[in-house]
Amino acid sequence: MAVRKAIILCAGEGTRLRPLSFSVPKHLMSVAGQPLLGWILEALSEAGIEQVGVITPPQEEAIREFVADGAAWGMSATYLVQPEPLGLAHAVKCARDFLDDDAFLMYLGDNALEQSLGEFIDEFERSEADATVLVKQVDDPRQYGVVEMRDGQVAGLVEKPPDPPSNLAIVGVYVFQPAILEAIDRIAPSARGEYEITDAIQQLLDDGGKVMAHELTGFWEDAAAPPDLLRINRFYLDRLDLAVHGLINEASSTEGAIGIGVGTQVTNCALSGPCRVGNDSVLANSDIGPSVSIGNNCRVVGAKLRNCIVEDGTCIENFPGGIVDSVIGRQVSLQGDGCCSQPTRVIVGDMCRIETTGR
């Protein structure tokens, strides 16, 4: 049965990336210049996805927002509402009504892999599986579900074990059959009170079905905290295709791969690629990159970057220390007393303000 449907699971809360959750959805925090739910978008577009259900808590309208109707990627969007947060295993229940009788691919959508999704997809088509799974070998699989293999096909799955049958992390993309909706039904919630997908393709097992699994090689990433989406800032700013579109000096210097948008002015200063900056922006007399992404509209004068996500709309003067591995958000004001010489680390949300005074 061919995949054209997929899911991505937007309803997750994101305590741990806090403040910077706190008024954007995890899902819409900027890596690379957009949104990680926009890559996503992109790689499902590419795998030949031609519908979309987007799964949200109730009254999240940021998501709607951005996502619109799919067009923009080439897909149409359905806007599915998961009332409350009981795992994964329920999301997709909520999403019966799309899903109908269809293959399809579930994504979290707080994920981002080197993987082709098309790739992934055309082996479940060959295999004729009930489910396909995508995993990772991983140092320490404690905090993952985690499948155990025998001859070659998925022979069972656990969620966190204490002792772990494998190495081999599931990686948060899948594809199932619709048979996975009926095994739903079949389960009962967890420990934690949800409703597990692991125990949901175990419940396909133990009625004979056949679940393969698919070994990621590349970059995963779960953004989970602020750490994770440095890291998927840098892994998709060295894949972009970055140009200079606006103005810089010549008494700056460049260095590797470096992007400047439309209408933004780079004025005696050091950039070391990546890097990528946003339009109508300002940057003068600093020390910016390797792997730093600014966003539009923003300001950054007297100041060093190393690797750092800034949002829109943000200002970050006399830091000659530099601020490395931060995520600073929009309409931010970071102001410095041009005295500091040691770097600086800040995780700082929408709309603040920090001023430093010398001592």
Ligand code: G1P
Given for the second form:
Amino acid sequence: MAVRKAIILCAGEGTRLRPLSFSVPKHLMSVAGQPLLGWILEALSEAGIEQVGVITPPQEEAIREFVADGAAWGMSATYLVQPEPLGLAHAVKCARDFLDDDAFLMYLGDNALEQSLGEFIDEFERSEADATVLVKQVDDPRQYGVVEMRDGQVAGLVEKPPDPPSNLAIVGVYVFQPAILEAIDRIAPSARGEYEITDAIQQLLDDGGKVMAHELTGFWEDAAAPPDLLRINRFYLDRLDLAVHGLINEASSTEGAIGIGVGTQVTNCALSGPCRVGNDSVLANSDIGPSVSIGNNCRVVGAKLRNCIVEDGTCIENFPGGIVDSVIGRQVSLQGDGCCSQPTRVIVGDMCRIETTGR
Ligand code: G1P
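Switching conditions: you have the form predicted alone, so give me the form predicted together with the named molecule.
All chains and molecules follow, beginning with the one already shown.
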């Protein structure tokens, strides 16, 4: 059965991304110039997905506004509500009408990974499996679902095992035949009170189903906390075709891959790539990059920035000691006193105002 449908799970709360996630769902956090969800939709579209079901909590608006009808990615989008956060398998159940009797791909909306989803789907289609999970070798798999392999197939799965049977963690991308829905109906909640998709896949196995795993060797990160977002930002920055559309004056220097948006002016700056700046921003007397992503309508003057995400409409002035490893939300004002020679690390939510006095 050809896989043309996907669900993206966007119901998680993002508590470890607070305060950033108070005003923006974690799936819409900006990485390398666009929301994480935008990167996911691009990957699904490239893999030939035609219909996407986006699963959100009740009363969610920002995600609907961003994805709209899906046409920007050449897909049709449907919204499905998970009334309570009762687990990944429960989320799939909430998508039952949308899924109908079709095979589908399931993508956890906070995951970024280096894997052609088209290849993953092709392998699933060829294998005639009931489910294929993406897995990756990790040093400590105890915080993930873990698979145990036998003769090239999955022989068992367990969620967050204290004593893992292997180092193969389940990455947040799966492909299923519709039989998974019956398996979901037969599982009980786990110790953390959730209907686990891992348990439902184990149920498929117990029913005599065939489960395969595809090992991912490249990048994988789920955006649980700010350092994860910064790693995802760097990952996509490295893959972007960056180009200069704005103005960089002669007294500025550039090194590595630099992207400067339309209407942005760079004056007397040292830029080191990868570094991407959006449109209509002003950068002056600053030392910026590597691994920096700055949004639209920002202003950075007299500052050093390394490994940072700065979102739209934010102003940073007088930080010669530098701002490092930081995520700064929208319309923030960070005013330094120009004296501090030590780097500062900040995680600042939207619309905050911070001034240092130097006293
Ligand atoms: C979920 C899954 C787990 C998987 C992980 C990947 O865990 O239950 O099997 O390894 O996503 O990100 P959660 O993020 O709900 O703890």
